[in-house]
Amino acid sequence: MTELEINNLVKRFGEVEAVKGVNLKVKAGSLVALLGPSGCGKTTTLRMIAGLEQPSKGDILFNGSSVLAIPPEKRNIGMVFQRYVLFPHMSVEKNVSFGLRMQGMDKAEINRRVAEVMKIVQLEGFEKRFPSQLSGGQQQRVAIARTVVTNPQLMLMDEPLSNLDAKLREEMRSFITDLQKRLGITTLFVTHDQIEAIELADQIGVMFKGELVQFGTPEDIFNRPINPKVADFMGATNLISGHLKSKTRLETEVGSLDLAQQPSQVEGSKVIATIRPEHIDLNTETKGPNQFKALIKEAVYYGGIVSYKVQSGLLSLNVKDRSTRRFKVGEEVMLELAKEHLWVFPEN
């Protein structure tokens, strides 16, 4: 298995700095997602690792050794793209074996490897079919099979599920996770889909404007964003301004809120707290701390979830409620903000 390390990686296109000093370590056998909006530099980073782009500065190491001087075809990397890039005139088995045939491998060994990988990607019996006879999910599995059959030391995936419908994406996420764990191939997965990153990755790197702004476990990124921009991108749209009354208490316009987290900022500092919409409880009774009154301003039903917009003074919050209760627009409710789900970062 291969450990991937990126040190101070920079890529400039003329005056534009697309990647700005990225540092990243992907442990051997793990799956890391690079997550961010379009144009943030994640695909450019992937292309530099593959050798398709030359870095302007920095280094890329496989198991501690630089690969900058090694051409793409010698890096033993498997690439899976957004577009499947299958040969339409070749059968599935011919598509899968293409790389092995280009290497001049013995026919018996090619047949053995293809049969093995077809079983792994659950496409036994599809060997003689052509890409046009396959579903989108099956075509993507052929593309993955063509990649893993060469036994790459590193697999790079560039938004491979974005062309699939919602149901197929969900199925393929589960398939890729199981496959990667089974084969133990170190994998870097590029996506702009937060749910995809959270479900697939062991760790996530969030990128904005060429910079890696936060790196951590899915739980870290989801529940403990480093700044308001990451919080907003991950869907934690509720931002509450205030100042630290103490290390475990936040003073806000809706009153004092208890904190489970102990912020690094000094007492009296201006901060912003965030809490995800699904971590706010709606009820009609006062039960304990971190509660305040609010009015229901909007209520939209989304099949098992009701999305509410509530207002308390000047503070507007989004709430996602999975209970069977229904609150009407204009109804007064009590909001409860669980302290373990309140996360604080500096105002600026």
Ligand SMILES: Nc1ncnc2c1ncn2[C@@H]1O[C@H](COP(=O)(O)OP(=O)(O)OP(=O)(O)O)[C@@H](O)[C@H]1O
Contents of the next structure:
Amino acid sequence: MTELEINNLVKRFGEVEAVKGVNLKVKAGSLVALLGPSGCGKTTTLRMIAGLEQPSKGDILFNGSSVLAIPPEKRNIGMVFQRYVLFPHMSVEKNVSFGLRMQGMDKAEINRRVAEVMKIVQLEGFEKRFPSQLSGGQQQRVAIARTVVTNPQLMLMDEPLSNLDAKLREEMRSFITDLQKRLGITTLFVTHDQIEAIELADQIGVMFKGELVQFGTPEDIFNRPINPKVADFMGATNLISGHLKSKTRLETEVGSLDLAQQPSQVEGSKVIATIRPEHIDLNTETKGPNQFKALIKEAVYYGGIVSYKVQSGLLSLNVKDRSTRRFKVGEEVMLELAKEHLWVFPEN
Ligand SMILES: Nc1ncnc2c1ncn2[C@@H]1O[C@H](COP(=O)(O)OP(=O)(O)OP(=O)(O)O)[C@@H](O)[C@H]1O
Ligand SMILES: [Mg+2]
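Same protein, the form predicted in complex with this ligand this time rather than the form predicted on its own?
Full complex below, order starting with the chain above.
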């Protein structure tokens, strides 16, 4: 198994600095998701690891040794892309064995490996079909089979599921995690989909504008985002400004709030608190602390969830409610902000 390490990696394209000093470690056998909005440098980072792009600065190491001098075809990397270009005129079997045939591998060994991989990707019996006779998910599994059949020391996946419909995408996610864990191939998986990253990854690196701004477990990133921008990107769209009255109490424009986590800022500091829409409860009466009055401004019904916009003074918040109750626009409610889900950042 291979450990991947990236040290202070920089890539400039003329004036554009696409990657600005990224440090990252992918432990042997783990799956790291690189998550970030369009244009933040995810693909450029993958291409440098694969050797398709030369870094402007920094180093890339496999098991502690630099690979910068090693050409792409010798790095033993498997790549899976969004557009999984299969050869249309070749059967599934021929597509999967292509890389091995290019290496001039013995025919019996090729057949053995292809049969093994077809079983792994659950496509036994599809060997003689052509890509046009497969569903999108099956085609993507052929693309993955073609990659793992070469026993890569590292797998790089660049938004491999974004061309699939929602249901298939979910199936393929669990397929990829199972496969990755079973084969133990160190994997870097690029996505701009937060949920995908959370479901797939052992650890997530969040990138903005060429910089890696946070690295941690899905739980860390989801519940303890490092700054309001990461919080917003992860769907914690509610930002409440205030100042710390004590280590566990926040004074805000709508009232005081108890905190469960002790912030690192000193008492009196101006801070921003964030809470996810699903962690705000709506009640008709006061029941305890961390509650304040608000007005329903908007209510949108989704299957099983009502998404509300509520207003308290100048503060506007998003709430996602799973209960069967319905509040109407114009109705007055009590908001309850679960203290264990309130997270505090320094203001700026
Ligand atoms: N060959 C190139 N020449 C010039 N600029 C480039 C080149 N490749 C990428 N860039 C720029 O570098 C930045 C990062 O691009 P990159 O493709 O790595 O983003 P990304 O995070 O993969 O985005 P997406 O989610 O849209 O795929 C962008 O501003 C892009 O325009
Ligand atoms: Mg990209």
